[in-house]
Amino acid sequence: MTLFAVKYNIMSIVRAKKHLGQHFLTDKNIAEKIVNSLKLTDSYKQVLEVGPGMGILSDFLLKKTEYETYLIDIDTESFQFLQKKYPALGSRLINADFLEMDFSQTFTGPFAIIGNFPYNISSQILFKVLDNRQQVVEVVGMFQKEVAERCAAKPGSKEYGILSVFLQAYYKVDYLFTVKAGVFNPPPKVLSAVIRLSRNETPQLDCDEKLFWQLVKAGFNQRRKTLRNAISSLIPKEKITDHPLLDLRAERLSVADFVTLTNKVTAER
């Protein structure tokens, strides 16, 4: 039994469950250097983080006079562990589910999101980001290193995608250091990695943003094709006139070529 659950009258720490993606973080060095990211603090008064577990990040996060820390774990058993070590903070920890949460319902202002993030759902943990991109200014959290770098990936190279796109329109993305899996209990069987979004000047894309994601979904589903190929679906070959880019793979299109392609379908529909 450890100290703190000797303190707090608790039999045990909380068991990483496998259906949860939970590995937990061991290194509070690492820990530290993950909440010292956070570099938009002038921006938000109010940081969630997601999934914390048994608090790793959280004792940094609270030590911050910036800013309001509020918790979110969908595990009733990290949950009742942290009501038990933190019991200051009372409404701002959260048990229920970050995928299903309505941040109206807590966030009247912008907000940042910190964590160390399942890896069974971190894709739609961005996605989710995206959909609130006008109220999440930063993000600073462990992925595993594929997405990691899937996120921060250029034009022209293998791991640049979907989300590379979705993520680059809407925010500055930084890799900023790689992680081993020693330093979790369990250790994943994979590296990790940490990076942080930052929001941009645009609050929205010079184009029609729902056929942005229809063209950028179209041509990256078929990327061994060119584009006058891959976004057929959306326009008929022969009704959209010749352009540079659509003699291009979909992973050579940065963010600002994909609005122009957008708006010259747009024309021509």
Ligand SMILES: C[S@@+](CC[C@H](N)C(=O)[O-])C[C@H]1O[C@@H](n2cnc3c(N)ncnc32)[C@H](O)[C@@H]1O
Contents of the next structure:
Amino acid sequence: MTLFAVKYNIMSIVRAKKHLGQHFLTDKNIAEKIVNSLKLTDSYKQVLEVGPGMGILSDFLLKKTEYETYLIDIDTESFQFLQKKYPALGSRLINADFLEMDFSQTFTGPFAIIGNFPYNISSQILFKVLDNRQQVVEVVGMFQKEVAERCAAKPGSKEYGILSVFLQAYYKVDYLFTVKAGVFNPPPKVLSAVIRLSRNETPQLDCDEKLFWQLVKAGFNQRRKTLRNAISSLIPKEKITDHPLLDLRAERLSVADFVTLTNKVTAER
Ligand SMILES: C[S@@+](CC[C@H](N)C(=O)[O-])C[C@H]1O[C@@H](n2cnc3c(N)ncnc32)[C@H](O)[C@@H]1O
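What about the form predicted together with this ligand, after the form predicted alone?
Now the complete complex, all chains and molecules, led by this one.
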């Protein structure tokens, strides 16, 4: 009996693979707290969990039966483990790369994303959310603490950068709580943190959005220069009329300031 139990345990555990960013959360209270951080508003009916691993978050998520839950994990071993654990999920359990996922094939309307994300692809995950902001209304996720801080950073802080501006242009970002390395197996070398992104009512900016993105990138790519100089490839210095924002560096500008700047450049170039 004991032997069987030991054998069963070994068979039922997914081996952690470093290249897939697999650090399995072992604390059920934290898992429940993460799932309960989803606002689960009426504005969506479907939720996608990225990287369910062995299902510590999924166990709580699947209790929210009023929502249709999908799980996607790139790891075939996790997928097979979860197939046995949740046989009723059927095709809602997906063995594929989240970064390659075509949302329109699975989601007909708005949906939310949750995950204890693989840290090696954090930025790609966040930019995929941004690219699909028309559909992704909410995200609750665990990231490396530094990434979480960058997402929520305010103008003037050293963490404030391109990611902060882009995310905050479309989402309200809440830094929820910090998570110690010891609650993962294997423990990562860094601290982690959970954040929530709640999409603004209108997922559009009151300006030419393509130019907004270009200006933000130009500003931060030359972050030691004033905006007047940093954006000169988009509008020559002699063409743009004076404005106090032009004397600042990108790190001082809020999203609203970047919108003002975008409208000014649109009018004058
Ligand atoms: C940090 S682990 C979290 C596992 C589990 N949710 C937990 O909290 O214990 C990250 C998970 O993401 C999966 N993963 C890594 N890259 C992925 C990708 N590109 N698409 C989907 N899943 C991925 C890994 O296989 C792993 O299960």
